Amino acid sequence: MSSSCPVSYPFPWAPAPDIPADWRTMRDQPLLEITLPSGDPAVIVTRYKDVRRLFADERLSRNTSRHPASRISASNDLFGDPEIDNDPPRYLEERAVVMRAFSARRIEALRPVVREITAELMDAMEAGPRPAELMEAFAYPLPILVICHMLGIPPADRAKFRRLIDGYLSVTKLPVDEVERCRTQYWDYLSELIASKRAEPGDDLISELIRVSEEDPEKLTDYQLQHWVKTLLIAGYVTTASQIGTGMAVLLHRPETAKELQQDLSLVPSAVEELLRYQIMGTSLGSLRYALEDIELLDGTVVAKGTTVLLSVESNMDEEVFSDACTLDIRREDNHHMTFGAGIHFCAGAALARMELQEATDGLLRRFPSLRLAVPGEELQRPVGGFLAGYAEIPVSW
């Protein structure tokens, strides 16, 4: 392990659209000591090949509620639920149930719905004042409306659960009592939602999960059911919203690249992948792990048993894997970035997120050929104290 002084993580984004300098230099060490927002120590694995391998390594546990694993936040026990085991074999059994809803066939069947929602949001944005605020007008509502459709949640509830999720994902933004209030209200909201679905099942994912739970309570207990609904709601909304805004901001900060994409919209899928690789909406905090044994990296460096570990999405900047890695290249091929994780912990909703990002990017560039940032990219502000990086606001005009 490195003997250098621990650095604070997440790395600062300044100026906003540029890759943090720490990203460019972290590969000098395969393992970097860091200090989490909680003040607790951890290490971050920096090299792509190590990270990809470790995502599938069962010696790294996702159950970080165990003592003495480090915490992400001092005021919020994020993801540390002792009643939920995120490790195999239990995790794989539950994941298999949930993955039924995210088959390629089901996601493609949902594309016309996403396209229709996208068009309606752009209609409203076009009819509204300029500059428009892209996050509020488009990036937040699109994934909320899609996940409401999938889970069978009344769209009228979206403001409520958006507020509660924002509080639930506070790292340093809110005090302990406010985090706990949001957590309790969020859990109560989900309990009421599931109870209503039990009373009146529909053709939606929550109703399907309830049916599985009732058929085999050992496969999916009531608590696990509620946990998965909570996770799907968070993952299906906030990460996609953040990346829609982040991707467009990065693209519009480079007008020549945006123009190149507008002139050949067949490049949208590869552009979406490159934007996911190049400037992610989040950090590596979501990959928090705990080493159950000593683990040797490819160069012989050892992650000691009992260490809290982050698997770095910043490894997307590994020059050994991605040529000219710090350059945005919307035509990049074989772009196997790590933004959705890998192995058994590859994001269950990745196909849905990709489809929404493609529809959002294609739709905005088609509808608004002169779409541009209404402020210099350097002036865009990152949100402070939350789980995701993203941008707080993205003023745009056309």
The other form holds:
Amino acid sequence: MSSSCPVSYPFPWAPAPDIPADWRTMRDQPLLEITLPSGDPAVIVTRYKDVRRLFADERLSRNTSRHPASRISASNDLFGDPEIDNDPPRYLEERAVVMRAFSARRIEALRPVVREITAELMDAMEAGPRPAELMEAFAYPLPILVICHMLGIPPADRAKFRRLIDGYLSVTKLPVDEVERCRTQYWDYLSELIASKRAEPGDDLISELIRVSEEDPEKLTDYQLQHWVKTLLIAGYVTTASQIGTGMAVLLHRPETAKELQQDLSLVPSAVEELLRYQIMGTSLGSLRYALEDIELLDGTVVAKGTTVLLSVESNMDEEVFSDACTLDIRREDNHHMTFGAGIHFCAGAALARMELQEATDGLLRRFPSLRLAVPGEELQRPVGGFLAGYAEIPVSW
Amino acid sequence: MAESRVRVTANSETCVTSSLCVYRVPGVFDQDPEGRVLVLDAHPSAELGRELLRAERGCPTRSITVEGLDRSGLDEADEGTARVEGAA
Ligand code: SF4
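Now the other one: the form predicted in complex with its partner chain, given that the block above is the form predicted on its own.
Full complex below, order starting with the chain above.
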């Protein structure tokens, strides 16, 4: 990885459930020049301490639409909505409105609901053919059902909703007009949904957001309301689904570790955290930022003003912070990984995602004590051209 | 029992409702109906020291401050993440 010759990002994966070699060596340089899937140039900050600092640095703007910023995808302007300002103070005001639904108390109140959904999915899995395909049978439906419950979306809509989001999240998978069609249909779907909730409010998050925006339209305009619902739906679904699958695949690829966890399920929370750190479902594309000024890294390297910057989730492999970083250790303590980011943009759904991951992991290991991958881990395929890595399919048996 | 010398403060203005502190030390941290951090016990027992320091270090916006604890022996992993000026 030479800085004179930009490498393509994301790095290729091989073999599937292990840490790619590029991840292990990237922190040799604090700043790497990369080429995004769009072909646009950017840099990636690789070291944990820099990454954590920069997540809290307001000289890096999240608003990548009003500058000559690089795009992630040439066919998809996912993070480039010029109507939305993701920088403070506006961002913080809006976020505060949404976050009341994500307090620890509210998340814990949802736990029994998640447990019930998990049990139903496992019932169906058990009654179905073996091997089962974990993504389709379990990992996708679980977060969809949970987010639909939270937002008050009729269960009948979920297949449609999933198709539109999958299209909308294409980075290079679909042609421009297809992405555009999915975007428009998804937007229309949300408009109808919000209109129906306006007419008939329920006891759900969308209805609550509508109430806030009606009380104080300055605080949350109609457009912003729709934007947040869109974002919550997408963020609450694909990321969690990918991580449920990836976490299980990584775990089952190491049968001894899976057994160890099974014998002491009180380790589930720390195992989930470690699988998130070791998470190889994601890329750093979600942390796209734009440098408003020159910013100095800890070793003196400068991120030049006007550069598009990614903050590396691969910094979870920084040996300086995580001992034996490339080894999966389900008992790891002080696991302050960067998977949910840091600073004011810290993943809004982190507590919800954690809870779902804990319930999913605990549920699967309890119900299927002999759960195993039905193909060698190395043969698991990554999906192509989407926003997240994860696995296309995870055949499991028991 | 003498009052603990430990002092915990939290800045609800900069809190982004990650809930990490509430899960980490539930008796000391809670959240208001908006989800912003509340300190339930500003002078918790020093026995909670390690957990309190973890909560302090884990807060994604550095909104938690713990005073009155011996910090020697703490690893320096987070040294570079000390509050950054202008960080919300
Ligand atoms: S850890 Fe920090 S951001 Fe999260 S709830 Fe506590 S004070 Fe708020």
